[in-house]
Amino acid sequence: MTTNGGADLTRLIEPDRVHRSVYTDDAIFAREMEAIFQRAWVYVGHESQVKQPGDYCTALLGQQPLIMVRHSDGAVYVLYNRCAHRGALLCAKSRGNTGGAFGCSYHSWQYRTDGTLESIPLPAGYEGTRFSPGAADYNLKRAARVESYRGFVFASLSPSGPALAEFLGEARIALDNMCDRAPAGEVEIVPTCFRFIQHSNWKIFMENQLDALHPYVTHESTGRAAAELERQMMARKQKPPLEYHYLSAFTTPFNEWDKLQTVNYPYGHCMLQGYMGLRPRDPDTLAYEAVMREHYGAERTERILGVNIHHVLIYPGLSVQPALQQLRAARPLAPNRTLTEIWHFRLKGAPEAIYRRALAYYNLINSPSTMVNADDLENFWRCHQGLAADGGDWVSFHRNAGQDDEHDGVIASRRGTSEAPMRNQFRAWKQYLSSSEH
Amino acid sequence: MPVVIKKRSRKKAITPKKNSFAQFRVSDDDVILREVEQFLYRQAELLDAKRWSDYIELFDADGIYWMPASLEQITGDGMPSIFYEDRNLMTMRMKRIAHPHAWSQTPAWGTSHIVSNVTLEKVDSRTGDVSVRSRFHMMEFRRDASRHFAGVYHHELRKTKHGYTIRLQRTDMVNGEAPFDYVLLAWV
């Protein structure tokens, strides 16, 4: 099947299967970047990455290099990382403090941290030309729309579209619940980012995040090793660290995964219920819950801590674990290359032990020595290799198709292993691609 | 009697005065240095031979293998780390690697470590414990592709009746903050 420059793209998506070219085709990838990643609200970074005026960090939205920066008046701007003179990147480092201005390394054009042009060297050479230093063309271009939700900064490179709150919809529980778990009601980023290059399409990563059918198979080796360690330690009268359970939970058999639920929202967002025993009764948790009750009262504390979520996907590129304060952002680089940036957060006002729990998850599951993602990345690579071959044209998402419950555009799966989240992501994919067709 | 290499004291331009590297003395330390070098070489060999159990045995009962997330970190305790593993976690990793369904192990992979620039930083004359710094270069081959990791090892070694054991190994990689093209399956 040829793709005809994008005009027939949506025919590649059927309710229960998709054509393999959506993962491998260069032209489709280019259209996705334009129609999805450069139009939807995409996560840029967290406000606590740029606390002081002049603090900046860089981010990739679609194929666009951007800078998030704190201006002298305290506002956060998201600017294209491109000098208006000859186009050089202004920030070559991924983070830092630029002081009061961004200076170009090529000819020293200077920009304020709100993007406006401050000065150029030798201004006398421009008389009688069309160059006009006050004109917007000579400022750093701003992202069309920027909004922050509880400290999480999103940008859309399209001037039109839903507001961030409408876009997030019910999926905002990912960010709400993470912040609400902090007695102070907000989180702070831990300034370490683990980064991976996945040799596979970005959608393969996103489909995996809520895939409750894979852990028992993909992560069997680590689940069994962790469970064995737990048993050995208990036999030695040692108490296994709580975080070992995050790994031994992968031995949960298929039928248990099936008892979970996924909820699938408009715009491709999805949620998978938790399974890792995220509310243990150890002394650290009880001490934390006491602090929570002081801040929120007993009833609200119960509501916050009763939220049992493993992952929430904020489509197209964000995967959030509110109960463990982790966040993975997928940045597509090419059809077969995806950068993932993985962060974790500190709950403001929570005891140190609770931070250490998030840290243990970050180190064990999300660091470059991961014993978990190791096998995911292997499978992502295998998928991409297979999809690039002519052995078949379709990818099957038939599992429980037509058996989910839909109300007002929200699809609740009756089974945890339903492929509803994948179908839901492609429902959004199709909408983005078809509404941008010319 | 320790032999002191005569200092070229009049040619002060050659080495800065405070440069401790200029003050190597051939002495008892030299014997220790040779022992420590052999220990480091053998440790590297165990990794390359995938003798995981023997590798873990090199660590003290409460020994730690630590690879910081950034070169600036001064402790791994309570900090993000690429590795911060005690023997329990190391054993878990070993068991996982050995499992027939560790899918990422299926393609052949192997490593070759070179350890060099071994420098004694501190010798405790009472206990025989040693702090040693060295440099490593590791080439990994996996699924028709090669990767390189290089950097500094810092070992805190405990002297025992049976030789040295590792209290703490810090592994700083010059490319540890780069995006990882795939993961680190085992200790570097």
Second form
Amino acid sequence: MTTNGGADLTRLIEPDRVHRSVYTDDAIFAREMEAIFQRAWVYVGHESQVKQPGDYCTALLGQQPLIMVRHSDGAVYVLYNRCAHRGALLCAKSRGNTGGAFGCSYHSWQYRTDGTLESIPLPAGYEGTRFSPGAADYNLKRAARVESYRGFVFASLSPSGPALAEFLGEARIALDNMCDRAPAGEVEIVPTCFRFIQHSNWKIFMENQLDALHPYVTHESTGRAAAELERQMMARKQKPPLEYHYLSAFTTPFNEWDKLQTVNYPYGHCMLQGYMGLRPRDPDTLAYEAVMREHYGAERTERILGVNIHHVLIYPGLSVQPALQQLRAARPLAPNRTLTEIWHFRLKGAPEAIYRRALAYYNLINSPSTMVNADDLENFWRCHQGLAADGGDWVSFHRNAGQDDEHDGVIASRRGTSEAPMRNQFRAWKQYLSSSEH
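Switch from the form predicted together with the partner chain to the form predicted on its own and print that structure.
Left out here are the partners and the other molecules; the chain alone remains.
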């Protein structure tokens, strides 16, 4: 069924199911880009990507190309990646240093790194025209709102809406805990990332992140192979590397996943608690904990390292694994195409071995070349292909529907495999699209 967007909205989203057209319809996708990705706070990048004046990186917010840049006064600006003259992209590369100004490769209009127009060629040619070099229309347009939380830069393309702190709410624990795990209280991004395009809708990716029912099915073969190697090593009285556990954990049976809990917040944010509290007693971990105690004291160190959160979703497009210093940003390109950026971070002040642990997880689990990610990408593609077929109109989110606990707008699942995170995301989706009608 093809819809015309708002007129069918109320019957497209039900408490325990959604119509397949919300994944496949071009008009609905266009509305999402305007109503969600141009209004919500969307992750742009990390301040450590633009350390020096002139450093920049590019990002998509919805379908809007933007530049995050460090100005000469140290401030970070988020600008539209569009020359005010004829509309050419100013920055075609994903990152670099532009010095003191951006120059357009088409007609050489020059802009300061705060977006103000600095010079144009042959200015006499504009005398007697409506063009005025000092007019705001001829500066680079800035994102309506830009805020940074502990070094993580978010932008909203809407001048109105909640402040970033209110928007993040309790989901800010993802960024707090990642930074607190650094003895220096800060993280630094590793400047290269994995980028790949999923041939599926962006919501399928977001729904999968806290889906505790799929790992034992989707990733069972990889987990089983790693678990067998662990058993063989232990039979030889050898201690398996911690990295094997990253994979063998996928053999965790359904009933164990069901013991976990998701907590679901306003604005569509969700959190999966439990599963991977990585505190082995190996020498690397003990050395790291000693450094933490030097900086924080024993009591606060235990509070920080005792946070057992595996995954936090910051809606609409950010997936954070704080204990493993990983972050994934979903950038929708079309109803059936999603760019995913996968980043990891260094904990400032932590021993190098702790970074190597995060790097191992990054390569073993989150790399597009691993069997784990390949399994997910295959399922995402299969879902999108099936949703385009006429085999049924509805997508089911019935698991434990009506059986979770809600208090002050926060929904806590009674079971880890509840589809509460998916229902919560669509609750936010409906609110965004409904409010955009008024």
